[in-house]
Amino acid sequence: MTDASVTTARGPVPSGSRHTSRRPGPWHAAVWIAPAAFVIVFVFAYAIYQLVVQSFKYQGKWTGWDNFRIVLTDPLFLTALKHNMELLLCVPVLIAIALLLAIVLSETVRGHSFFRGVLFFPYILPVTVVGVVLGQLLTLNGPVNTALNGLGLGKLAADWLGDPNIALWTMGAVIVWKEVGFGIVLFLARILSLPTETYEAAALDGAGFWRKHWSITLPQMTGVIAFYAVTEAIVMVSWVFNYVYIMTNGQGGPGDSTVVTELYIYRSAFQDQQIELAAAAAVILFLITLFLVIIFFRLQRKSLLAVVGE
């Protein structure tokens, strides 16, 4: 058939619209997305314009920047976010452990799947289970030391959690040791993703694992890095409660070593009784919280620029 129309039930219907469909607007994806984000708006942002509120009040009379001045000025909220800025540190480690770890399962041919979910596993566990399982093998007396003096390493033996010198640093490493299997699976993904010819060629050229991984994944893994680090920081920053307060039942010790911001909030809010305060210590948290999360957006926003550039 040669025509240049077909006819239907409701007339002709020319050929050249047979196969063409309306495009939906940028509408339709407001009027679908709209019961969501009006859900997300009212419980989230009213929320926050809550507490931003209280921050400013004391005993329902609006106080200005008061509680702000008492909390930046408070010596243990200054500690407790001295600890949450030294967790940061926490998190070059986590990348090149992550990194390092995609990169050689990346290589492996046998057992790769197994490895994977080896390694993967602490970071579905919940976080109540990692505290109280770690907390009790990292006592003084308990199996980590009983193991390290029956190995000859007594010399290693420490009190993890009640050193104050170190109390901190065993529970970065705790959180290290949980949340590491995010980045491997993460960057791994991206590593496979890449062509296979590009270290084919370099591999032809001489190329050893090392200037391999160096000169060629590295460039490619630069959004990805950048969306782990910024999101590893807001952990480091504002997720880490659950940690100190089951591994140190509450206390944030020994003495002040483990208080984190998160920790004086809650202290303030239910032990204390002091709303207001806490109110406007989490305003403080939030903002950089914000604030990081701002950065992931730029250097998203540079990576996408720079790949568009090329």
Contents of the next structure:
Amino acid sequence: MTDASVTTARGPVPSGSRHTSRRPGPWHAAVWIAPAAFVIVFVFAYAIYQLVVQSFKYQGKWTGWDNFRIVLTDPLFLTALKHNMELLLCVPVLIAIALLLAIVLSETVRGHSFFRGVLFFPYILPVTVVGVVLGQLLTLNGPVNTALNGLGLGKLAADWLGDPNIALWTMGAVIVWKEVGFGIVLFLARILSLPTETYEAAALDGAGFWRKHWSITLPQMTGVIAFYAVTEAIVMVSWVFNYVYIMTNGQGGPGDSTVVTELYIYRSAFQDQQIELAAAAAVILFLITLFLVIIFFRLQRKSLLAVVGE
Amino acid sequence: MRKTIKAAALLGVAALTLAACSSGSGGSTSSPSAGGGSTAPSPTETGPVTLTMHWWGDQEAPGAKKWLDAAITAYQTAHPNITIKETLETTDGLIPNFEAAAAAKTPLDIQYFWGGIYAQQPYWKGNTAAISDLLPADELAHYTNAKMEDSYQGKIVSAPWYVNPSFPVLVNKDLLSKNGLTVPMTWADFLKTCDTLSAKGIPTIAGGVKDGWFGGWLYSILGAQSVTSQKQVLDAVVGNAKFTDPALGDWWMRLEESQKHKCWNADINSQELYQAQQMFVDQKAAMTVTAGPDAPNFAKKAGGPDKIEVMAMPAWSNGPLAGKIASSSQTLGIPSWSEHKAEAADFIKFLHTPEQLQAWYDMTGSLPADDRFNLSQVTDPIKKSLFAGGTDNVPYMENFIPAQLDSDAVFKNVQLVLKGTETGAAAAADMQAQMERLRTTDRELVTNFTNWASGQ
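Show the form predicted in complex with its partner chain, please, the one above being the form predicted on its own.
Then the entire complex follows, led off by the chain already shown.
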């Protein structure tokens, strides 16, 4: 970049021209950012500050780490956290299914839009609708088990949401079904943007379906897969309350089998009237989510640098 | 990116809500007297007044909404300067919505509370005013269960509204006789009934515990049988007894027995409370447990007095409360931040006038919580049986344990025992462990319950 000019989409701009002299200074960026910064500072920052302060108090009195100690030694909180971690196992499942379906869709010639619409449909459904409908479908004597019995697959029928041994995994399956559409659209967009020449060359060399996608598609999708993995990890840690609340009537049952951290916070604050413990649990969840958000931004930056490099 | 924004938004909203709550609770005091420090009722204001009322109950006392609408109209006609706005709450939303209103100090003048602990806890937190500071003692003396459930350190914290005989068992005599059985009066008979009917694929008793509430009912109708009074339960709460003691914990073994004898519908864990009761109406189960105020209507739907019998849960103990239907009153309280306490109290008093008591009975078929109601007019055998229980002063035990113990130990362990994944002994041990933990997390609990127990 030692040339006397730079090239833009509209053509070369001479170095030292009036355009360069009018280049906005740092204050210009600040003006653009100001409205969003204002909202963040006055809406979120204040609330988070209050939350943190509250987590160190009991009935207005400073109690140090007491609330955190109580929460971190509460078996129910640890169970809830464990369930969030177990739900993280859904992330690789989501990636695998979304990737497979995106690749199949990219190869589909007829009905491409229809299938894409069908697969994306669950993602746009409200969680409440999904929770209520699937909650009914998955009862012991519900349509799913009736269908399984009708097909002679009665051995596969189960008390999907009533058995504490499988209720969390049933919940996980519902979340996967709902969330996979986002991954499909994301991956498909990336696949369709890949240069076709490489595939044509591979085809000439005799590469089959699996070889093509294993050696050409996958390596070029690491950025978008990482993005999807992190966003879905955030979902599993801090965005599953609606599913659990709707499908278990706010109980996290049977027993504690589907209690997650958000439900613990909700119950502590609004059912058990233990606002300070809820605040401490919320701070812990906030820190975990913040950690994931930082990973996300790092990966995004890495992807952007890779694109600029290309 | 959308997901990240959503996650950030969720955290933000959660933080905002908790921050709002924190500012609200921060100002509250642990002293219950804070809520009860109101002055005696002043004459009704002459300027325009709007009263906001949040209530629940139409689902357990169908017709309640119609009655309340008519009562509001009548009151507004007599008091043209007063407007009453009412909102019917959901079961799951009743407590959280009041908590949110208390935190934000949302305008609210009359709030529905279930009796006992559900009316006590808001008062302990300073969120309600004592009704005895607003209504005269000779008026409150008529309100059923006010002293037993809603008194605290000499004050009445909430005003009983209607009685909830808790909880009657409905029995389909026809279905039993078709299978060569009679109404089981003892636990042993009940288990034999279960064995006979389950062999034929018929659930003896229909229930649903997915939403948890039925667990609390079972605690009361089984757990109360071996205790002598509510004081024994309150003692276990403060640590002077244990929930694993035979008198307080043996009911879990009976629950386990009922599961082993296949007494319940197999899908009890995936059915909600009211959903499962429909099996009884559909003649697919021989028995069910239902809300007292709704029991007459429910029995009528299932076939009426000729076919249906109302009774207490079959007795498994010789305790003084075994074989009896308990009595609890649903109540109306006045939030401590209400700006129209005197007017709210006056409206509550109006709901206890003879005309309104009669109208309540006529429209809902259930028992108003007032001994001035003329019981002699009741001739229906089902109602007579229920109302006898409702006026018998038998405590409803679920109302004497911390609400958190109810959800964290009772609801949870009932689900597990009925699924067969936990033993009764383990459930009793967990209930005791939860209680011990609760005494450390709720730092006012022992003081409040000790004070409550001292008045019993």
